[in-house]
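Shown here is one chain on its own, the form predicted alone, set out as structure tokens.
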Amino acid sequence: MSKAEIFDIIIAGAGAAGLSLLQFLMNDSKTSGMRVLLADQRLKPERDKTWCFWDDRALPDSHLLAHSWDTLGVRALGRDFEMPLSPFQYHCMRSDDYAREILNRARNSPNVTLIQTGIEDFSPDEKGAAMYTPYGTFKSPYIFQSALKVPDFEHMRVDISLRQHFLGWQIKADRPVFNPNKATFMDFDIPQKQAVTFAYVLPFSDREALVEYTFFSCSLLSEKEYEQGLADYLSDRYDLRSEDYKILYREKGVIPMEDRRYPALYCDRVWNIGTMGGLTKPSSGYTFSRIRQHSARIVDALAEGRDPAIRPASSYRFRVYDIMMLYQIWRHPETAVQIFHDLFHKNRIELILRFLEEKTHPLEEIRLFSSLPWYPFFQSIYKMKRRIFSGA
């Protein structure tokens, strides 16, 4: 291979965003013939993440789903809300299953090239952009990257910078204790250790589930603290002692929850995707559905001979909503739990999910906010007024 080879499209980074974009490119008849380069320092499927999302459609990759649920549960302030999801379903996909499928298809495609290499930088080029790697320099009219932070990342304004951090165990219990038709979306009825804290439960059978102990806060915990929290939760909620279950798999993660304005471009002709493109929703950490929708928009543009849009991942009003909620999570975690309680207690789950997807209209949002305590949001607006009134 020539180290100056030119491709129609370069994808830098083979995480959820890069693989999703490659999948959509290969699935579209107008883009499947384009010469695509996928580069990452590791191109081996690894089970290190579990991606969850909701959808109301038949999915083209439904065979990759590890499980789906028709009902979501939320516990807060002593109440247990059980919410049938129709017309939605809540889905779970494992990162190694997804990566294996996409990478195998790519290796069998004559138009896709895979290169395992580190990625050093990007720059505009006279005919597009260039990607610099230890393996060589590669050029394309379109580069989509999720591998590097933008050059001025550390100097970008950030007023609130939290992290969603968690440890999860997939366990197999010695007796049936789970409902495989119901996923626990958020269980706040656990000790709130000066931060918003909840458990997340994805049952795959009546004996097997992925259970995560999750925080919205600035600081991470020690491994021992996460593990003790999980053990206590399994004991308190399911009466499972350590000898009553086997740990099949461990998963941990840290997701940014901040008001930083992630730019659409790294530089001219290099589009940011995934978390680097602002696709992680600041107030919830949800990313996977937003990545898939972003991939679809990019491919639609390329198929029509247009450049992908250069715009923020969220509109101004949803940025404001996220900032208001982030402030409460940061400064008033007990109020944030009350807000979550009221949100699920007083609203239809279908409206909540569309709101989290940023697919509601303003009248629906007024109705939703009118069901919540009003003072915390006015407080957030006042405390964050400089950020909000300077464009969020």
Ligand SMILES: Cc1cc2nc3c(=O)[nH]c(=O)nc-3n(C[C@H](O)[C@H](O)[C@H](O)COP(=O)(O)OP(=O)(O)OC[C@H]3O[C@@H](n4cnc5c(N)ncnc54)[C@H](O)[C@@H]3O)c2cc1C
The other form holds:
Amino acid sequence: MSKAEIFDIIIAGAGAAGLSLLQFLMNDSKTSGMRVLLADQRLKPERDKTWCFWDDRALPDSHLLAHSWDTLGVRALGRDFEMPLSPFQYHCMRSDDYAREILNRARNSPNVTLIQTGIEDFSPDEKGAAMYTPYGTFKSPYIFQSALKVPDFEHMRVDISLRQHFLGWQIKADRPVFNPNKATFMDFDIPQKQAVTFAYVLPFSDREALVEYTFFSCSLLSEKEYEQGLADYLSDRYDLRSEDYKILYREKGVIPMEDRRYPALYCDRVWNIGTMGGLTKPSSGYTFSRIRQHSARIVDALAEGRDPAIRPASSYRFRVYDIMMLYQIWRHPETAVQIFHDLFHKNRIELILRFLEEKTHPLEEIRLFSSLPWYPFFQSIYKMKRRIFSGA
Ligand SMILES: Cc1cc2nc3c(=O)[nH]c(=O)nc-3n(C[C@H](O)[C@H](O)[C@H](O)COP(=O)(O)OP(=O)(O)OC[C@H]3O[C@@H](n4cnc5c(N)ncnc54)[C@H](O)[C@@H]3O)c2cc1C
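Right, the form predicted alone is done, so what does the form predicted in complex with the named molecule look like?
After this comes the whole thing, all chains and molecules, with the earlier chain placed first.
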């Protein structure tokens, strides 16, 4: 391959965002003929993430789903909420299944080139932009990147920097204990370790489930602490001792939950996508569905011959809501649990999910906020006023 080869589109990073963008490009008849380069340091499908999301449509790639649930459960402050999701379903996709499908399609497409290489930097260029790798320099009018932090990342203003961190075990129990129709979204009725602490349960059958012990906090735990938390949860909630189950798979994760203003561009003609594009919702960590919606918008623009929009991932209004909630999670985790309790206790799940997707209108948001304790939100606005009144 010659150096400085030119492509119609370069996708730098083949994680959820890069693969999703490639999938949407290959699916659209107006973009499927474009010459695309996909680059990543690792182009082998690996199971390291289980992506869950909700949707109310029939999905074109539903054959890739590992499981779907019709009901969500939440436990908080001694109450157990069971919420039928219709018209939504809660879906789960494994990273290896997704990567295998998209990479196989790409390998069979004459227009897509895959390169396994480290990515070092990007810069604007007379052809659009250039991507620098040890393998050579590649150019395109459009680069979409999820691999690198923007150059001034460490100097950007961040007032609240939390992380969602967890350890999950996919276990097989020796007896039926799970309900495969119901995913436990958040079970807060476990010891709260001076942080928002909850368990998350995705049952794939009555004996098999991925169970995660999750924190919203600044610092990570030791491996032993996560493991002890999981073992205690399985024992307390399902009466399962260690000899009653086998661990089939482990998943560790750290997801940023912060008020950093992730820029839309790395530099001119290089768009940030995925986590680097600020697609991770600060107050929940959910990213996958937002990535897919972003991919659809990018491909719509390219199909119409337009440049993709350069704008923040969330509107000002939803940035403010996220900052208000982040402040409570950070400074008053016990109040945050009360807020989650009231949110699920007093509102329809359909409204909550649309709110979390940032698809509600202001009147619905007023209704939703009026069901929650008001003092913490005034407190958040007061404490975060500089951030909120300087554009959030
Ligand atoms: C364990 C885990 C579980 C998650 N579960 C959910 C979930 O259930 N629902 C949800 O909505 N969100 C979830 N998330 C959050 C989010 O959806 C994922 O982090 C998602 O993978 C983000 O996609 P991305 O493409 O931005 O980043 P990644 O998927 O991390 O992809 C980045 C890619 O860039 C490549 N790369 C990085 N640096 C370089 C370099 N220098 N050179 C070449 N390549 C490079 C990496 O190899 C990788 O393939 C989860 C996150 C984790 C960590």
